[in-house]
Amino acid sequence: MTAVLRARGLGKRYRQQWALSDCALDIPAGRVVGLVGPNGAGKSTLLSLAAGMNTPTTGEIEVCGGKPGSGPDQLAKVGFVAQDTPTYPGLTIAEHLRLGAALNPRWDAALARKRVERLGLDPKKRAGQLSGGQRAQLALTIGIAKRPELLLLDEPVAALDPLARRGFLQDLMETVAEQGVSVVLSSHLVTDVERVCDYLITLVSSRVVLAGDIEDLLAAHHRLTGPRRDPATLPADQHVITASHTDRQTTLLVRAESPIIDPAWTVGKVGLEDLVLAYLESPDAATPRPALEVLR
């Protein structure tokens, strides 16, 4: 497996607070990765470390075969769109593109120009006059036109209305299909992740609690409903993530390495949102399992 991002024991501390701790990841190249978790979980910290905008306190990280931010060649491999989709309010769209060309050795001027034309943006208009959706598209255009191997997006659609968000994500998927770029998309919206991503990383309280191919993760988790039962009596290969009980009934969300054959259980599928919420609610249940943390 070729990894576009590898992390081992990665941690970042600000004074006495760990923003990211003991992070171990192998993100396959060519994937669209959804990075989810509550505020303060470490999503932005992980992306800033991957972009070379920050340095680790502990451990190591490798991106596109090199150390993040280690030089012009390495910086050219990574595109980064921050949460506030940063643009310069006083500069026109055309000036943004000229600046991008001056700063990025792989800059694709034709691609940038075509995107601006297709989006109906006036090159003479200043960024400060654009709507939130238009600024996000301008920032994405700059990130794409530098022709990176890895594109990092930190909550790029958080402030957009549903229509603008859909347009942004559609453009993103077209770029992935045309360029084959790897993407890590941080988002609070599981529906957005489900729409465009094929790989999932879940962060809670500064640590990774779940990572892997979305299809494989969904296939490995099940909702069990049956007569009230102590979860401790389940087979060793059925790991309980969440449990709820009534007087007569038990409902469990479990991760299992083999099929559920106990006839006492009614076995149901788990959706992506339910899976993510289960790990957010019970992060201590997420004991590391390599089969789910490092997938194709």
The other form holds:
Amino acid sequence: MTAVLRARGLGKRYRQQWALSDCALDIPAGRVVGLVGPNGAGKSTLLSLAAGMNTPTTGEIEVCGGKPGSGPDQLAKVGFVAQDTPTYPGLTIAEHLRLGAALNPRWDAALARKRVERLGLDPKKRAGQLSGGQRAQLALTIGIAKRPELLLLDEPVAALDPLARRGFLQDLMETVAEQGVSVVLSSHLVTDVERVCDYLITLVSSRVVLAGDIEDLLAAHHRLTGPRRDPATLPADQHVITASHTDRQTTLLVRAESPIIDPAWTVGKVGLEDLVLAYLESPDAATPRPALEVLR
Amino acid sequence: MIEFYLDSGSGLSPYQQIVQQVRHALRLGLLREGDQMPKVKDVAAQLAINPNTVLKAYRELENTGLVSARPGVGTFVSATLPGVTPAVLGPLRRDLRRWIAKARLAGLDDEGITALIADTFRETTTEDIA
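Please give the other form, namely the form predicted in complex with its partner chain, since only the form predicted alone has been shown so far.
In what comes next, the whole complex appears, and the chain from above leads the way.
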């Protein structure tokens, strides 16, 4: 399968601060990718690099087979809705659609009009008078009416109430089913990610600590509980992400490619939220480093 | 037509819940052979879930022979699941009642009884697999 986004050694530095470092990604086409991580982890930076709103300090990034922001063809392939779903407050909805039609070669006017109608928005209303949910829906409408191959959404639902959030995600999923567009969306809400995404990228302190197909990730992680034990005595292919101990009991979250057969452990499944939290808690566990490396 | 819902507290993944809801509907006679299943796009939009999740559930139902896809038309229920008649259910329930009474007499409380049932159930299902 072709990659819709490919990054190698990608990094971005603002003054002395690395917002994104040494990022390697291969996102297959046709997926809905959830981008999670604490504030300041580099989510927005990655999205703006992919959109071509920003240029990398190091490494390279390829989006839909081209360099982000490299020309009109490239811009037409990528839809980007920045944080807080910006619109032009002084322009009406109809004017937004006219602007979209003038600026985007692949603009689908019928789709845009139909969506505005279905959302019950008055085309004569100015964007500044819309509620947060309506504004997000307008931004999404423009994003999908340009018929991109990849839709980048930076925390699209963060400011929305639960009802508006559900409405937004419903429309997004309908679009994915209809158009087969690839989506990368950042969010703090792992429950949303679990529902709508099938691929996960976790960023912590400017680095990718976990990336992959959500089903594969869940299948490869296990919660082990059993009598107290030193995690260092585990088989080599079981990699500890988090460990906690009481006097008698040890609880581990491990990544293991093969099934856990040790009868001393009670093996449990790990939910996506717990998995993400484990990596946020101990991002260093993500990349197993051999002890020898310390000598370098 | 069946309408799906998601129960976040069920412990089952969304795709498993869809499969289970179809199976239950078949057992209870709410879905019958020949009924059309909702379109993948509509389920994805209604539940706000990834269309691939719906596709996966439908594919599993197809593999177990419960539904079949007619290209360009839709997905249809193609089999029924055996529902159990009250005549069969009655005696089974009576046996179970007798057993529960015996377990109580032996000193097990409700939690002990459910634990024993769950454990034995797990044991027999793994034996069946093996």
